[in-house]
Amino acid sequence: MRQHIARAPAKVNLQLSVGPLQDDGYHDLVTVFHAVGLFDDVHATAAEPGAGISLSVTGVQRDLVPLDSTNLAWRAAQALANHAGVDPDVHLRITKGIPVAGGMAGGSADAAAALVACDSLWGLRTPRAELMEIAATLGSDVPFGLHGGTAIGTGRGEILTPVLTRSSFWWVFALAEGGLSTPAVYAECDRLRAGSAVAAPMLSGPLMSALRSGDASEVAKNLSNDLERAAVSLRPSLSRVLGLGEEYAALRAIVSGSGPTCAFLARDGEHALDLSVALSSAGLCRTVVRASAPVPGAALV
């Protein structure tokens, strides 16, 4: 049986910075992407004429992750096969690194995988560009899932602009028990605002020095993330972990997206393995892991 296999890394974001509430129910964003080296496979296997799409799931926290139409990788084989007028008959088995509902955008790295798996599965060879745009149909998320690297996010987090970095960087997560809701994470962002005025988002320029430089000191003190109040009000235990971090001297320790996954820099692997270990013995998550950045985009294996 034919297979084909490709790998997606999950993200962490080095600024989110959320504009006020939109009349279409959404918010505009100016966000820095930064691809980490936790991964997700999508393995794309031929199914009988006629089958249609079938989903399994393996890894941590697999009992989490939807097997039907609602499932981010499903719904990207769905738009490719659309796009390409191929009839949809694959099974996908996922195979979870990311943390689920965790802030890192493990779904939207599936979808990635799964548009780069079925285009090779089907013989495609759809051009990257087009790839993105099925991409942006999914999810804010999932282009950059594709592209990889560190980048620019502007829109809903969609448009990516590429930021060339001069370095690798040290990161550890703190990963918990259940997730939380990007929604609810947003709409508690908004209680939290409201009543005040919330500027248009702009891009950080001394991050984004920090990073052409390669100073990890420097990126930790420019790294902001607009959703950790809300992400911290929902999940109050969050703060402890971040405080913990901190007293073991990571540069910085933020909520990754919108949460509940902490995420610690570290100054090199070495500072990033007695981080996770000090961590790890607090006994305050589920577990830690450690990983460097930026890593590439979605590929086959």
Contents of the next structure:
Amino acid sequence: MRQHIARAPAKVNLQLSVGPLQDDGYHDLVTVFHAVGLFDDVHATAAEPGAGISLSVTGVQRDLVPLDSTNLAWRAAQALANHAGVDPDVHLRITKGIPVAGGMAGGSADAAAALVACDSLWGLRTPRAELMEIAATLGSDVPFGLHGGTAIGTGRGEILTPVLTRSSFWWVFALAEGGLSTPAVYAECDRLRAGSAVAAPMLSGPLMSALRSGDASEVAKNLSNDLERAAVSLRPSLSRVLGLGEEYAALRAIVSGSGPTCAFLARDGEHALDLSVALSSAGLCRTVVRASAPVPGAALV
Ligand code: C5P
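For comparison with the form predicted on its own, please write out the form predicted in complex with cytidine-5'-monophosphate (C5P).
Up next: the whole complex, starting with the chain shown before.
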């Protein structure tokens, strides 16, 4: 029997500029997504006619992942079935490699991979543009889970423009015990900025030049994340983790997205290995992983 397994990457935001809160409860963003080599796999298996969707999860932090229709992968399968007019009879098995509620879009990766795996299982051959449209209805980061690479995100983050980068970059991620809720981090960002004027977000020209040049130290200088202060405010221990970046000569340490994962940019693969050993031995985080980037978006394995 043919396997229908799709793999989707985690992301880190190289720039995350958050504009004012809009009437719809979302913030206008200018972000630069960067797909990193940490992956979730979604395995789609045919179920009996009428069985509907079921879900199981293996891998680290599996107990933190919902197994019902609140799971983004479940919602992705349902949305694709609705779009195509087929019965959503499928068992989805997710293997987690991406931290749960870690600010690395793990749930969005699962949704992107579920779209690709179910599309294959049901033999739909849905055009890419239509999959992207379905993805945008599921969550702000889901289209990027399909897209991968490096891309500018505007709107809620779902409108993507690809960015060509010259080389690969090496990252080390300090994974925290327990996650942070994305809406809670955005709300804290609003609370911290209350009373001050919030400018419309703008793409960083120096970051774009640095990505074009492929110079990791230039990229490091131009990383920015408007949610970092809010994540640290909700989880003060993160400032110590970020401080280790300087201590161990990372090019730069930032909070990944809404956190609590911290991302350290390294000079190269060897530097990333040294950094990960040093960060592990500091004992301030649950685990430390290395990954290169950019990597492609969700695809069949
Ligand atoms: O789109 P998604 O469901 O991933 O967003 C999760 C939450 O993150 C939203 O409910 C909102 O609180 C916050 N968010 C936001 N502005 C964005 C994207 C997400 O405020 N552009």
